[in-house]
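Single chain ahead, by itself, as C-alpha cells, in the form predicted on its own.
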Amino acid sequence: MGEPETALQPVLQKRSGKPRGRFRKHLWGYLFLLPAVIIFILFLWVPIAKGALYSFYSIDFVNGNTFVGVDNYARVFQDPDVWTAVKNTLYYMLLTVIIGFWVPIVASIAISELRYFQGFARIAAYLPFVVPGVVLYGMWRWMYDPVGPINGLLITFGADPVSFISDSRWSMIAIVFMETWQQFGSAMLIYLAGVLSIPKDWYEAAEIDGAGVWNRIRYITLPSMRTLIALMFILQVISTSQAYQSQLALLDGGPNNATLTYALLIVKYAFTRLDYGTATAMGMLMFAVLSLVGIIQYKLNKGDDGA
C-alpha cells in the first residue's frame, strides 16, 4: 500500500506547486499590468458603482445628498421628453445603419480592388477623421446653408433648395451624412485589413475558374468578413446610442427637439437643469440596456464559435 502513495508523491507535490510556480513566473507581468488594472477600476466600475448609488439620491452640492428612492426613475419614464429622445435615437440609428453602415465597406472592398494608388486612396479615405471638431461643424453649417454649395448644387440641376439645419425632417439625415463622411475612414481600415486578410490563393483559384469582381467579391469577400461585419455592427449600435456631440453642437437638439437624442437629454439634465440624480437614473438605465446588447453579441458569437 505503501508504494503507489510514494510513486504518487511527486506528481500531487508537482501539482500543486504548479499555480505558484506559474504567478512567480509571470510575477513581473502582473505588476506591470496591475497600473492599467487600478485606473482601469478607478476610472470606470467606481463611478458605475457611484452612479447606481447616486441615481436613488436627489444630488445637492450644498446641502447635502437626499436620499429619494426610486423618484429619479419615476421621473424618467413621465418625462415626455425621454420618450421623444429614445424615438429620436433609435431614428438616429436606423438612419447610421441605412446611410452610413455600408459606406467603409464599400470602401474597403474597392481599394482592396485597386491596381495602382492604393496607399494614396487609403489616406484620402482616412483624412476626415482627422479634421477638428470646430472646424468639421463649422465647415458643414456653410455647406448645408441655403445659399451654401449643397443647396447650389440643387438649384443648379433644377431642385428646389432644402433647409437641412432648420427643417426638422432633414435636419437628423443631415447630421448622419456629415457624421458618415467624417468617421467612414477608420472603420474602413478595420475592413480593409480583414479583406486583405483573406488568403490571396481563394482570389487567384476563383479567376482561374472564371470569376468575375462581383462574384469574388458575393462568394469570397463578403463570407469571409461576416463575424467582422457582426462585430462592427454592434459597435456601431453600442456608438450611435450615446451620441450627442453633433446634435449638441449643430442644433443643440432643435429644431423642435427633432435632434434630441438620449444622451444629449442626460447632458442636459445635468449640465443645463442641474438635476444630476435623474441624469444619473438615465445613465444606469443606458448601461442596463447596452450591458444587455452585449451580453446577446457575446452569446451569439459564443454560439457561432461553438458551431
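Between two forms, the rigid core is the largest collection of C-alphas that superpose within 1.5 Å. Residue numbers count along the first chain shown, from 1. Every value quoted in this text rests on a predicted model; they were computed, and no experiment measured them. First, how it differs from the form predicted in complex with its partner chain.
After superposition on the rigid core, the Cα of Phe43 moves by 2 Å or more between the two forms. Taking the rigid core as fixed, one finds a CA shift for Phe271 smaller than 2 Å between the two forms. Once you line up the core between the two forms, the Cα of Gly29 ends up 2 Å or more from where it was.
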The other form holds:
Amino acid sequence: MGEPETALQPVLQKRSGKPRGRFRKHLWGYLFLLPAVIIFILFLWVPIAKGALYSFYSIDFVNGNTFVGVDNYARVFQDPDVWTAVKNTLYYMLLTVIIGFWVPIVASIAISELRYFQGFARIAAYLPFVVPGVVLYGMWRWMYDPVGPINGLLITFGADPVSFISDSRWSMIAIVFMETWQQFGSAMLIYLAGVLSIPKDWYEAAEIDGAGVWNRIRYITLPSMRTLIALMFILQVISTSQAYQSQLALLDGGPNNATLTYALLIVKYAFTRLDYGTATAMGMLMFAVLSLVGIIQYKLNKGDDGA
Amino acid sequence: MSKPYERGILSDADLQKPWNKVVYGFMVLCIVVMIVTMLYPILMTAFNGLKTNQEVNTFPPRFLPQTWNWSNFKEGWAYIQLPMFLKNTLYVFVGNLVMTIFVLGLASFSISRLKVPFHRGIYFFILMTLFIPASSYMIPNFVNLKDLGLLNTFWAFWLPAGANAYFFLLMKNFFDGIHPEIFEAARIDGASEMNSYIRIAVPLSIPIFATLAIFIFSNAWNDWFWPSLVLHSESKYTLATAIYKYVINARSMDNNIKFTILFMVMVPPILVFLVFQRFIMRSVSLAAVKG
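Form predicted on its own done, so how does the form predicted in complex with its partner chain look?
Below: every chain and molecule of the assembly, starting with the one above.
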C-alpha cells in the first residue's frame, strides 16, 4: 500500500492550503463512504443488534413488544422439534459430504484430462446451476414421481420402485441428490481452475522418474488442491448448516418432519407459529454455534501452521 | 480446438498402455453419463412442455413428444400474468444494480483510492458482515423492514442491495488493480474526485459491473423465498415468487402447461449464460480465488 500521492504533494497543497484543509481534502472521500455506511448500519447492523435484543422479547406487531427474559431460549430447549431439526440438519450435512462433496473434485480432474469437447463438458456440467430454483423444484418433483423417469429406470433394471418424496427414509437423500445435480458444476469450475494451474512439467518430471498415473494424481494433483479442498469444505459446512429452501419448497419439512432442518424450523416459528421472539432466539443460538465452529477451526489452522 | 493439446496428468505414452486405455475409456464413459444426467432433466422440461397432458402422465415417460403442441405456450403465457411478474422482476433487478453501483461503487472507490483517515476501520466494519451467517438474522431483518415500513414495497429490495459486503469486496479488488497513475494524471489536470470516479473509474470498471450485473440478475430472477415474505400483494410479486405460489404449489393444473411455464422461466438465464459463458466461467473462478 504505497502512498501514490507523494508526487502530487505540491498540487494537493495548492488545492487545500487552508487551515481546515485536512478535512476539505478528505471531504469527498467521506461523502463517497456515507451512503454505504448508512445502508450497512440500517440494513445489516441494526437487524443484527435487534436480533440480540428481540430474542429476549415477545414480539407482537399489534400490541407492542414485551420483555420476557430467557423464556424464548427456554422454549427452544424444551421443544422436541428443535432436537429433531438439529439431528436432521446434521444428517443433511453428512449426506451432502457423502453424496456431493467428492463429485466436483473427481469431475474436475476427469474433465481436465479430456482432449476433445472439454469446453462442452464444462458447459453441460455448469448448466444446471443457472436453472432457477422454482424450475428445479418443479422439474425434480416430476423426476422423483412414483411414475417418473427415475422409477422408470429402476423398473427397467428390475428394481422395486421407490417413492422418493413421500418415503421418509429417502426424502432427505432425494433433496441432497437434487442439490448436488444443480450445484456441483460451480464447485467443479473452481476446482478445474486449480487443476489446470498445476505446472505441466511436474507431471513430466514425475513420469520420467517412473511415477504411474495414479501416483501422479495421489502425490501431485491432490496435494496441490489441498488448500482449495479445505476451503470448499468449510464453505460447504457453513452453507449446508443453514439450508432450508429446498426442504421447504419440495416437502415443507415432511414427511413426518424427516426434512425439517434447523433453519426451516426458524422460518416455521416465525411465519407459521408467528412467534418471532423464539425464531430470533433460535437464530442467535445458530450464530453462537457457527461462531464457535469458526473459532475452533481458526485455532486448529493456526496450530497447523505453527507445527 | 486448433491449438495443440498441452499434456495434463496423462501423456501420450501413457495412453499406449492397454490398462490405461481401459481406465481412460471408463472415465470418458462416466463423463458422458454425467453430461446426459445434467442435460436430461433440462431437455425433459422443454419437451414435456410441448406434449399433451395425457402424454406427460404416461409411464414409462417418453423423451420426445409425439405431437408438438406449440399452442401450450399460448396457454401457459395466459395462465398467470407473466408480463406483470416479469416487469416486477426487472424493476427489482434494475433498482438493485443501480444501488450496487451507486452505493458500493462509491464506497469501494473511496476505500481503494481516496484513503481517508480511518478507512481501514470502515473497511473492517463492512467486511465483518461477511462472517455473520445470513439465516441467523433473517427474522430480525424481516422485523426491521416491517419497523421501517418498507414491507410490500420494492424499496425493501433496493435499499438492502447496497449492503452487500461480497460485492463491495469484488469492486474494491478491481479498483485496487487500476494503475494509480491514471488518477494522478486526472488530478493534475484538475479533475475532482467525483469526476475521476465517473469519467475514469466507471468506464474502466465495465467488466466488474458486468459481472455484478449477472450476479444481481440471477439473484433477482431466482429468489422466490425472500420476496414471498416481503411482498404480499399479487401485483408486486416477482416472477420466481409467483411461479412458486401459483405453479409449483398449484393443486389442479395440467402438467404439460406447468412444464411450458417452467421452460419459459428457465430460458432467459440459460440464454444469458450461453451468450456470456466464457465471461461468466472466468468470473466464477476469479471470484473464488479472490474471495
